[in-house]
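Given next, in structure tokens, is a single chain: the form predicted alone.
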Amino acid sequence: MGRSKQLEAAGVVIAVALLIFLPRVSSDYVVGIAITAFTFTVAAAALNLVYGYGGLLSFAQLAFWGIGGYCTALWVMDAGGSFWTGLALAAGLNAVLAIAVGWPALRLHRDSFVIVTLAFSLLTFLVARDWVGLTRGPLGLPGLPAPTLFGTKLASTQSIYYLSLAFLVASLGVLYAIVTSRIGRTLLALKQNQPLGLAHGVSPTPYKLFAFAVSAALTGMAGGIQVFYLKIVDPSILDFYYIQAWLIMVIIGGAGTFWGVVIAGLVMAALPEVLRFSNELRMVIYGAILVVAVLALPQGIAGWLRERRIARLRATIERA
């Protein structure tokens, strides 16, 4: 194992250890922000798999987030099923929907793919708001019960914290395994030069469809955990500020970099809390942050650090 890999592994172990002990030294309010940080980071990392590695800007992540929340809640409240089965169903349903939406959309131009995923999210919001018989409309589904694990109710904020932390570690493990494998390298190569990949006989559709389905499944499970922490799901789960927050995390962290997006997601978790002072200006502020991030850090923090490292290396070589 190289030195960089050893440092990376040590950093992950230290970070997980600190996160494990966080609830013992923090208030429920801080722990609640951390829960949102974990679910947001998974959603942002899943979006990064599609956008950063696959080169596809997908607004469908918002729909997958909301569908995951509604699917898990409806399974528990109406079907009488368990929370864990609901999460599994949410992941499976989102993966199927991702394939159903992605298969025809990937045959279109990249800009058309953006429009299709945006339309899918808007359609999902209309269903959540207007299909009152299923989703209860604007009233939503309040009073979601606490998940049960081995006969013990996870009713406290700390219990949900450790559940979301375990989900974060597992999800990031899956995503890291993908992006460091041949699949991840192929996605990056196709993003940078798809005609060259086609010339070598590599079909982009299966790779991109796989990334789209995996990201949909993980985003749906994150949405399911989030609504059970909030104990309610309603059409506001499909508010566009969610997708804006994830895009900000991906862009600031560095699209196509793994740890940059993860760190940006965890650090910027407090942003939704900070912007609660004005629901009217929240979308404007998110949009302004996105514009500034794109102009000031086009390659994200990870890209900026990489450029600085290269510049120092060049300076050292020139002095030598």
The other form holds:
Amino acid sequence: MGRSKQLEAAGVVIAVALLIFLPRVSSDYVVGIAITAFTFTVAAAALNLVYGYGGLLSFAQLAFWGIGGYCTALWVMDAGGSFWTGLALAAGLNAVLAIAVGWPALRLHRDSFVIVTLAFSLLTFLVARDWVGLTRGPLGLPGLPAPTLFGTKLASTQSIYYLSLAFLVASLGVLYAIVTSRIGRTLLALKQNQPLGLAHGVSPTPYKLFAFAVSAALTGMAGGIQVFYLKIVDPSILDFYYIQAWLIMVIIGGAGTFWGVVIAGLVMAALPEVLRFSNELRMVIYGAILVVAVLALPQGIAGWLRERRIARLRATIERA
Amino acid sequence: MIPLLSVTGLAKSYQGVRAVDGVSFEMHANEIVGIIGPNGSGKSTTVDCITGFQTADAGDVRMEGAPLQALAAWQIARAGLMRTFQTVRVYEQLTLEENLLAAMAQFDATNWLDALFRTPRLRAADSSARARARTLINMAGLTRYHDAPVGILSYGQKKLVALISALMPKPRLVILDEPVAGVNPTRIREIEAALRLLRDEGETFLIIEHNMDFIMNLCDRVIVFDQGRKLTEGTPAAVHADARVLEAYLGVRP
Ligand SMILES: Nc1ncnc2c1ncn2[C@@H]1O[C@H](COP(=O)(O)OP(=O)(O)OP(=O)(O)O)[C@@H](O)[C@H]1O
Ligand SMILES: [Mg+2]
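May I ask for the structure of the form predicted in complex with the partner chain now, the form predicted alone having been displayed?
Next comes the full complex, this chain leading.
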């Protein structure tokens, strides 16, 4: 136990040190890919909290991502606010929306959560495309200005990279604190056996809403950072490609395993870019990976490793 | 004296099948009461209605005089009524220790902020919960599985896990639905002794079981169910001697 914690800490320190160093040895192109990899990894890790730990397959993550992007952009462009308060606003708005959508959805059947969250994402897309007065419709808001920090413009790709990296580390810190706490254990317990949880005095709804709201807030901020990196937000921020990518990261990494999903997120967001697939081909390849992964590794790579560890454990206990 | 649990006129039908048909009984603190009866006689349904896992059609359930019907299952548990399930329920992928900690988590004075920020209060609650978990794990003879996921255990071992999980928060009343079905005979006698010891320490048990030796050795009082009704109730010896009980089991009607 103590040893694996030490390994974890060492791994994190080394990884962060390498990532801090990365822009010094890479082109802007690679650094840009890394920015997206970070925001995607936060979105995937947030999906892992609701789905992997909470057992709720949420398609609303796409809406939260888009709403986060639009909210931050509109706050800066139309209200004249700062990027940072825009991000905070995106987080708060998304948390409120998550509770407003999640609370009634959870009162219905478990499967209805999937439908309701899917509908919410589709509705958000329609609003983005058709409510021209608010969102500028299909053209979106181009020319988003660089955020400023203490009077300095974060204009370069490098500075956005460090912003995105800091956000990644902070978000993963929050998520890690949750999943390793009693709250995370209770979420897993409810997912595995909700009636037993009730018999142990657990009220499921607050736990699930908490997970949903935290994931919504973090996904919204990730979306805000992503659009200010792209310097534009338009309805394509609500493309299904995004949620498909995060779902694959969660499934391949192993739903309900923290580091599995983080590593899958970082690797899978970067790989197709590095291998220079076209966008359409990437969708097809992702789709194929998803099908194969679900068939061959229903618990993800981390789940597969866990099974093997259990098999070994069983063997040693039986030998003893 | 107000009874610890009182059930009056409890009734529940499933699509016309009268699973429970006007059952009344009382329990006092520190008793071990058994419920026996043929398959399908409404024993589990009665427990489900008492613990909020089913909504009764009629009747009244009170714990120390306070009505339970309007409460959700989790609220009834928090009021100090823990139960196990006939078809064993455990958190398969959590370790044995984690299973027991999860059963205890709603019963100490810590809140969500304590949990997120690992306050001293949380660490104190955690370490006393771990100590209690270790005691119960040792008592159940599962010491070597302490850190193993419960999914690797046998059915009988999982029954034990469910039992000691229910004991974790020292509830006021523990309801066990067939605790020794599928458990090996030596272990059954150990469970018997352990439950008796816990009773001496103040615990109260309501136990559904088909294993007659277990019930007859352990219980102060036995309630016999037949076709959704209480057929009779009395000491193990009296129930054993009652001709109607045998008839109910053999399906012979006078
Ligand atoms: N969820 C349900 N839906 C429909 N019918 C049910 C349900 N649960 C129980 N029943 C029916 O209610 C009756 C009583 O069942 P119950 O499980 O309470 O009996 P039991 O005394 O616990 O039996 P056993 O000793 O076999 O566990 C049976 O006829 C059963 O088929
Ligand atoms: Mg039963």
